[in-house]
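Single chain ahead, by itself, as structure tokens, in the form predicted alone.
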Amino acid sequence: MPETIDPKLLEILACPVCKRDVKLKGNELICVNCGRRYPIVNGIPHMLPDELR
């Protein structure tokens, strides 16, 4: 089952690497610019850059 995220939160979230918008797809947020993927776990986006995961 896909995770849900508040639409207002989605409006203000940005990719931590390139600072562009992200879109929700399934259980992930995907950067519209660089394509990085960030999982959503228990409704919380885990938006750490690759080198910090």
The other form holds:
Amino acid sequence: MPETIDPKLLEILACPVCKRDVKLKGNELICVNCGRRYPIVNGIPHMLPDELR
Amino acid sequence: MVARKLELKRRYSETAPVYERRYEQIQREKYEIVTGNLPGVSKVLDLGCGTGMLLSELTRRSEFVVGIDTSPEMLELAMERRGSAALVLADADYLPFADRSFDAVISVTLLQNMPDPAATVREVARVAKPEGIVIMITLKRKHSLGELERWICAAGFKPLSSGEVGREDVFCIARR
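I've shown you the form predicted alone. Could you give me the structure of the form predicted in complex with its partner chain?
Starting with the chain above, the whole complex follows.
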């Protein structure tokens, strides 16, 4: 089941590293610029930079 | 810097179950500073929301509230009391939000844990709207009120009100 996300949240979410837009694809948010992938776990986007995961 | 943050993340995750019992009374006073000074605004960010003690109060005053924390265990507990607030696992130095997203950014008991608070406040300024307000509270024995005001001013805000909260903390409320 793909995760759902509040549209108001999706509108302002950005990549924590390069600050560009992210797009929802299945259970992940993917940065349109650097391609980093951020999983959504139990409805919570996990948006930590690489070294803090 | 990364090692310290990872250690904090681990420590907060371990203490998540007892955090509320231990700190609710102390936090309450600080929350009154926040709720008493927060104008009716639409989008609010709570940095280091922990178990979400402040979130439900913020949702009563704002249209849209987002809480962030680096500890998944803290956010799991916050799920139960967040009201309509959205939660994101994130670090305050790497905010996963577009520029100028929030009318107000709240930081209660967070800056004392950040390796470079001036840099954290600059990142906060990036996500605050041009007319945005910041409400920051930090531990007095880590940072003086003067330091807190200096970081906030350096990030482009003008203090509206500042002082001590209880015996242990200092606060500053500022606007651009």
